[in-house]
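Next up is one chain by itself, shown in C-alpha cells, the form predicted on its own.
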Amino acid sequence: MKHYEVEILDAKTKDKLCFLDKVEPNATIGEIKSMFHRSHPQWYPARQSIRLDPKGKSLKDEDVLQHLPVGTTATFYFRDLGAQISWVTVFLTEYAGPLLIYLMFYFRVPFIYAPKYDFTTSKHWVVHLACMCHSFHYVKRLLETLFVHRFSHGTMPLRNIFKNCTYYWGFAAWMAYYINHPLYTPPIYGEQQVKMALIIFLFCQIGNFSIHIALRNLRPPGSKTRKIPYPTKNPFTWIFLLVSCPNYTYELGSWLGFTLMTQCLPVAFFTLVGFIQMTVWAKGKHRSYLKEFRDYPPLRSPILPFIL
C-alpha cells in the first residue's frame, strides 16, 4: 500500500507549517487536522480550515485523502478560523436572553417605566398573551436546540455570538418595552384582530416544531448525512412540495401573527429583517439542494411558495 506525504502551508504566508510523513491513503481531512493539531496545539481540529487552494473552500473533515486530486506528495493551505464556540452554547445564549429580557419588561421591574408603575400589571389581557406567545417561541427553540436538532457542524466563530445576541436581545428588548408599556394601546380591531392572530401564530409555531422534526428523522445520529427532505403523513410537512425550507416559512408566519396580534411597529420590523435574514438562508440552502441533488423537485421554491 502506498502512503503519502503531506505538508501543510500558511495560506497567507505559504510558509510550511507541518509535514506529515507516512499518511494512510484512506486518511480524512479530519485526521489530518488531529495530526496537524499534534504539531500545533493552539490549532485545535475545530480552528481549523484545509483547503486544496489559498482561497479555495474548506474540504469537509469526512473527504479521503486518496480521492482527492493530489499526488502522492499532497499539499495542502491552512487558515485559522479563530476561535470557536458550540452551536448548541450558542443557540441556548441567544435564545435564552430574548426569554429572560421580555420577562423583565413584562414585570416591569424597577428603572424601566416610571416608578409608580414598578411591578404592576397591565390591564389589557392581549399584553399578558403576548408574553405567553413570545415566552413559548423561544423556550420551545431552546427545547428543540436540546433535544431535536442535529448540528452539521459542531462549532461556529466565537465572535458570531456576540452578532447574534446583539440581534436578539436588542430586539427584544424593543418590542418588549412598547408592548409591556403603561400606556401600550390594543389593536385596533380589538378581540377579533387578537384571536385571528393567535390561530396563525399558534398554527405556524406547530408547523415549524414539524419540520424540524422530519429534518431531524433525516440525519442519523451522529452523522453529516444530508438527504432531500419530502412530506411526511404529517400534513404540516406538506408544504415541502412547494418549498425547500418550510421552517422559515413557518418562522415567518409566526411572527406575521405576533405583529397582527400586538400592532406594535418594532415587531413588525423585526418580523421585516428577519425575514430578509431567511430568505438569504433559504436561497442558499435551495441551491445547495439543486447542486447536491440531481433529482430534486423542480417545482420548489426557497420561502415563499412560486414566489421567492
Contents of the next structure:
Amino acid sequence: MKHYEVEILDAKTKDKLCFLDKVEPNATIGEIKSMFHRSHPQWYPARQSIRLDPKGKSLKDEDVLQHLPVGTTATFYFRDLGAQISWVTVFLTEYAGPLLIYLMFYFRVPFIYAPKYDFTTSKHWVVHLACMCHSFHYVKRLLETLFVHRFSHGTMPLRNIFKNCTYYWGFAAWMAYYINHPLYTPPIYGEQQVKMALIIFLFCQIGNFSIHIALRNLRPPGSKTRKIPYPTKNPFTWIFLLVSCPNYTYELGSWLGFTLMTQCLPVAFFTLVGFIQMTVWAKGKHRSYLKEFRDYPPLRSPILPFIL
Amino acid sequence: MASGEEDGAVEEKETNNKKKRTKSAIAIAWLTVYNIAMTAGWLVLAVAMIRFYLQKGTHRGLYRSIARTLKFFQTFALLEVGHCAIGIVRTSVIVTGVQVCSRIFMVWFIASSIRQVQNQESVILFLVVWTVTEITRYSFYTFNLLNHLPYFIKWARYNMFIVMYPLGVIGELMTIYAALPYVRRSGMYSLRLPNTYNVSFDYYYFLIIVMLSYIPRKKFTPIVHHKTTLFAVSKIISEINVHMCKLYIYIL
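Please give the corresponding structure for the form predicted in complex with the partner chain, as opposed to the form predicted on its own shown earlier.
Next comes the full complex, this chain leading.
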C-alpha cells in the first residue's frame, strides 16, 4: 500500500508547520487534523481550517486523502479559526438567558421598577399568558438543542457567544421590561385579540417543532448528510411544498403572534430584526440547496411562500 | 458552439468595460459639480459667520443667522452616502453614513431644536471646525477629480484634522452637555408610559448614551489607512520627542 506524505504549511506565512509521513491513503482530513493537533497542542482540530489552496475553501473532515487532487506528497495550508466553542454550549447559554431574565421582570425583582411594586404581580391576565408563552418558547428551544437538533458543525468562533448573548439577552430584557411594567396597557381589542394571538402562537410553535423533527429525521444519528426535506404525514410539514426553511417561517409566525398578544412595540421590533436575520439565513440555505441538488423543487421560496 | 459562446462573452465584457468607462465620465462630472457646490456652500457659511462677528462683535445670534444655510448644506451631504452606495466613491457606506448622520443629528436635533444652547461658545467652536474641515475636504476632492492637487490642500487635509478633530469633538460634546438640563426639564422628543404600544423613550438618557459613544469612535475614524497621515502623525510625535530630549538635556 502506497503511503502518503503530508506537509502542512501556514496559509499566510507559508512556513512549514508540520510534516507527517506514512499517512494511510484512506486517512480522512479529520484524522490528519488530529495528527496535526498532536504536534501543535494549542490548535485543537475544531479550530483548524485545512485547505488545498491558501485562499481556497476549507476541506471537510470527511474528505479522504486519496480522493483529493494531491500527489503522494500532499501539501495543505492551515488557517487558525480562533478559539472555538460548541454550538450546543452557545445555544444553551443564549436561550437560558431570556428565560431567566424575563422571569425576573415578571416577578418584579427589586431595582427594576419603583420599590412599591417589588414582588407584586400584574393585574392583567394577558401578562401572565405572555410570560407562559415566552417561557414555553425558550424551554422548547433548550430541549430542542439538547434532544432534537443534529448540528453540521460542532463549533463556532468564541466571539459569537458574546454577540449572540447580547442580542438575545438584551432584547429579552427590553421586551420584558415593558410587558411586565406596572403601567402596561393591554391590547386594544382585548380578549379577542389575545385569543387570536394565542392561536397563531401555538400553531406556529407546533409547526416549528414539527419542522425540527422532520429535519432531524432526514439525518441519521452522528452523520452530517444533507438531503432535500419533503412534506411528511404531519400536516404542519406540508409547507415544505412552498418554502425551503419553514422553521423560520413558523418562527416569524410565533413572534407575530406574541407581538399581537402583548401589543408592545419592542416586541414588534425584535420580530422585525429576527425576520431580517432569518431571511438572510433562509436565502443562503435556499441557494446552497439549489447548488447541491439538481432536482430541487422549483416552486419553493426561501422563507415566505411566493414572496421571499 | 463553445467558441461562439466565448466570443459572445468577450463582446459582452468589452461593452461592459465601455459602459464602466462612460459611467465613470458622468460620475466624475457629477462629483466635480457636487464638490464644487459644497466647497462654495461652506465658503458662503464661513463668510457669513465672519461678517456677522465683524458687524455685531458678538457670537450671540450667530447660529440663528446661519441656521438655514447650515441645515441646507449639511443635509445635502446625505448624497455622499448615495455616492458610496452606487460605488462612484470608494468609501464604506456605513462609515460615511455614520459621519453624515452624526452631523445631521447635531444640526437638527441639538442646535436647531434647543434654542437655549444656540448662544453657547461651544457651538461656535464646532461651527468653525466644521467649516474649516469641510472647505478643506471638498476642495481636496474637487482638485483631485480635476487631477491638479495643490500641495497645501493636500497638507491641510492630512494635517489639520489632528487639531480639528479633537476641537470638533469638544465643541459637540460641550453643546450636548449644555443641552441636557433643557431636555430634562422640557421632556422633549420623549415618550412616557402608559401608552397604547407599551414603549418609552427618554431623550435625556439617549443624549447621555450619544455622548458616551462619541469618544472611542472619533479617535479612530480620521486615522485612515493613509501613509501620509501616519507619516505626519509619526513625524509630529518624533518632533515632540526630540524637543523633550533637548529639554531634558538642558535641564540636566
